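The form predicted on its own is given below as one chain in structure tokens.
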Amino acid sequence: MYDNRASESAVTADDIKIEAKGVNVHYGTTHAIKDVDVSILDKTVTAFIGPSGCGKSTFLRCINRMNDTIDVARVTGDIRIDGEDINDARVDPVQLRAKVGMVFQKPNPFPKSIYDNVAYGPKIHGLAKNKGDLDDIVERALRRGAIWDEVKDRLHAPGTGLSGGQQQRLCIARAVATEPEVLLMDEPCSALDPIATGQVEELIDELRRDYSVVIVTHSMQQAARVSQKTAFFHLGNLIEYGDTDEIFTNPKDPKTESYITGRIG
């Protein structure tokens, strides 16, 4: 079903699309993450697993800033996109946020047509110059999210009248409509039955051709399935990071071991 191998040949620097260093994240005095360093590849579909509250959404979040939004949320540490530092005060946390979309965990379409749905990121960041370019992002959004045909012929009907699955491949049509580089998914099929589950993860595999995409899934089956690097976390650390192979199959770590084997979580 899906190619997750990763590529052969060595990793260089061209290949790193986000690096943390040293990040760490306090909610007031809980500290969730602490000092993860990791370089995550473009165009390659990286999982995070682990115990529930380990962390592992709270630093997806930080990839695009989302913690930013949380009163008592103070995040520390060094992340880069392209080299650039996300954290700069120069940086604008919307434009961040066109550049890294994010999937949640229950479909949320807005309460607009389908068509508007997609068109809404667009519009506010001015990609489009006319109703026709419009039109062409809307349809290639779509059929990136692989809904065009479900859908094209009841564009202006309420993205909400979708059925769970159809709303979830339309979340993704409106996070990559932006055109973003890396797109993070945390737990994006957990609120769906297991056809619709198997149409997000056939989705995610082609979707890496053009992002880096990063998906935090309590499924080691999932995981296992769809990415070719996976990082586990415990109690807010990076336990282990590597070839998702590697990690299921010969885990460096026991606490890695434990976990995959069912032991802790």
Ligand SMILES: Nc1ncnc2c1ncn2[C@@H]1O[C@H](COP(=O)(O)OP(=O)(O)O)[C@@H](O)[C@H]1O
Second form
Amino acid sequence: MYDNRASESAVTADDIKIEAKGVNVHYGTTHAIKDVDVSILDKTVTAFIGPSGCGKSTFLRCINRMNDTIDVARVTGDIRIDGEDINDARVDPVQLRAKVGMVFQKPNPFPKSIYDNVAYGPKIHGLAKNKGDLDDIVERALRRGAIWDEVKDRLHAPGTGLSGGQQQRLCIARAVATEPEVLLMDEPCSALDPIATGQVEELIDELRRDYSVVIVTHSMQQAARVSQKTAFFHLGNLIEYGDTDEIFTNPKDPKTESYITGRIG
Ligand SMILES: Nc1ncnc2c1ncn2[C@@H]1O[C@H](COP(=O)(O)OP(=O)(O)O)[C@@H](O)[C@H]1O
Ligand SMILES: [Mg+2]
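Rather than the form predicted on its own that you just supplied, could I have the structure of the form predicted together with this ligand?
And the full complex, kicking off with our chain again.
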């Protein structure tokens, strides 16, 4: 169903979207991320896998500075997007989060209309000059979220009235409405049924044409279906990172092998 091959050409510096070096995260005395280095590619889906509590969500939140919102969290190290240090004092985290969109485990539409859910971000970031502009942005984002046809006749109905799978696609539309470059997804299908999961997975495959997509998943089948690159975390360490088919068929580290064969996790 998906074309899962990573690009044939060699990786160049231009393909690197996110570069992390020596990243550590502490929550009080818990050392949740330990010296992680990783280069995440543009126009690629990267899966973060590993046992519960290994730090997948924590590392994902480093990429849009969501850990800033957690009082006890302390992040050190260097993370660059297109070469720019995201933790630089001059970076506004609100602007950063528009550029690095996030979709969560549980679909969380605002208690507003479908239209307003999508229009909210573009409005606060001043992306529309007038109502016509805003209408276009909303339509484009809902099309991107593969949900336009299902909602175009009820844009002013509440977003919370949609099914779970539709709500998650609405949240993806909301995230893409601010023209991000990176999309972070933390177990985006874990609250969805298999049909809705399939629809969201297909959408993720389409989104990689335009974005660098990073998805946390506890499902190795999902990682194998949607990603081209996989990073395996264990106890806060990034154990192995590489082409998804390599990780699943020929892992280099015994810990990766134990996890993918079901012996740890
Ligand atoms: N907000 C938090 N406050 C304190 N500890 C946290 C917080 N979030 C996560 N942790 C701890 O950090 C570690 C990594 O958690 P997490 O990133 O959620 O793992 P994963 O997403 O892989 O399940 C765990 O030990 C977890 O208990
Ligand atoms: Mg998590």
